[in-house]
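The data below hold one chain only, encoded as structure tokens and taken in the form predicted alone.
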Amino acid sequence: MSARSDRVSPVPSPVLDCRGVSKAFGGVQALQDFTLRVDPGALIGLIGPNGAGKTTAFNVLTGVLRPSAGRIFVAGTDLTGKRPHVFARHGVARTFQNIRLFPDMTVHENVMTGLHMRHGAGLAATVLGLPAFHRSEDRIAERAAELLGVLRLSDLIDVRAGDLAYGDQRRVEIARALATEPRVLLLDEPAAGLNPHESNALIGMIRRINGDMGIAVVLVEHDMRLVMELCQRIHVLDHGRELAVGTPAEVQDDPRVVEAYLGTSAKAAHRHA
């Protein structure tokens, strides 16, 4: 056997690695011993009833909250306790339950704001209006237009964000998060408030982000059809603790999950969806 055939392919490092993380607010344990490994290209769901700790987990994973215990690594770098902008610069992007677009700016301009983090000309060039600033703005505008094209949002490019339908606002918010050029994208209830047509458009968009663009996705969502259709692996939280981890089929068949969250009728509905 040749030396080449003896080699073992290296295991890819996770883009996000959360190890035994806990978060307490006073005497309330909102998250306890939470572990999550997100490999490159993964698509992971995080589900559970209201108050299960899902949003707390997202806030800890993006630097909004400092964990009470445990460590968080991004692409091998320990970012435990760092601020959100540090997580963003290392490749962690997120959306929020409440849409946070700039309503008086166009779709194009909103996406351009995300690109400024990595491609801005710098403070001096911007304040003085130097040629470097104008060249940078031209590149950013071009890249923003390209991203909107990839995500099939080009027809909205010049529309004022505040004039968009709710589902389109959701998709533009995701596009702006992607403009920061993340390794992993965390989506906090992206289907909330969407009608079936808008949910289908969202499913297609997430598939393009994950499959075509190769970006890992972690998804918090109550729409079980969307979760079961998209996710490769699902983590179930209940009262801040991890209740179960597995494939969509394994999670739906777990009696603990059915009792705590899905319910018998919901389980049957998802199987026949």
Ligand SMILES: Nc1ncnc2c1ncn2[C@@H]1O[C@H](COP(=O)(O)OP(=O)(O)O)[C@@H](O)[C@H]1O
Contents of the next structure:
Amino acid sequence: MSARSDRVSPVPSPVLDCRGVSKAFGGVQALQDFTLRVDPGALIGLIGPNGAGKTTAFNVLTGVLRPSAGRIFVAGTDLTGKRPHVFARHGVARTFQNIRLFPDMTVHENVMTGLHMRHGAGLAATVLGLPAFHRSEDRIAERAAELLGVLRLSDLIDVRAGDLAYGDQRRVEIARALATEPRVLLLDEPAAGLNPHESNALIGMIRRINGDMGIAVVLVEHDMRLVMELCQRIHVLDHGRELAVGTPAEVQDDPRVVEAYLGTSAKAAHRHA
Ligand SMILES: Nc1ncnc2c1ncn2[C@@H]1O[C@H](COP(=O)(O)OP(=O)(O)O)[C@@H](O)[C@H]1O
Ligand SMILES: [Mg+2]
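Go ahead and give the structure of the form predicted in complex with the named molecule, now that the form predicted alone is out.
Shown next: the complete complex, the earlier chain at its head.
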């Protein structure tokens, strides 16, 4: 029996552990005392009306914004105040509310850029064109093709990203984020602008990423069908604060959540009544 198995059973560190994080922009408290724990393999929803602080949460969770208070741990390491590339290296990947593919590169090349971050040859080998560089380039090209296969995007491999249908661009952007081999993937409104057919393809893809590949996912999304269908737990933000947290059923029936979502339109309707 190995020494390791004699130890007290280790509790796996959460892949992402965000404790009491706040972020203000001038007078606007965009995020206040935000706490989120993402265990390995979890699929968590983050919802709330426009301006609730969802994207700000993703920005602090990826090092784009430095929190004014609180701490962020990634797989047990405190990365509070670190730069985005450090978060990426520790396994945090994301997509953006607006697609950010390289439009003039093919799907294959876009995905290869994600892999370069993780597996690129050293600068010297790259500049000098040493064999190590060519080997790693071949390997990266191969792995990108493999990943596109797993995600059922092989048909698109040689298409210029700018020529893709909108829904396909969304899925390729997710593929590129996965090429960094993350522990946790943050998706910011991936279904925005998708038709029902494209949303279904996206649901299938998120299931494969989370279920088959075992990668934890945090999903910011307005499409409630998608959120309710996919997520195990949902956090609801409103005006930068956590309004509720629970299972899809609990959150859906929470009167505070209904009020936050309907509040504006209900008040407007009342005014016009
Ligand atoms: N870079 C920024 N500078 C100033 N204010 C910002 C910035 N980013 C977000 N905000 C403000 O913070 C609040 C939360 O925004 P955001 O996180 O984008 O919300 P959501 O993604 O939930 O719609 C809003 O009031 C927004 O105007
Ligand atoms: Mg947003």
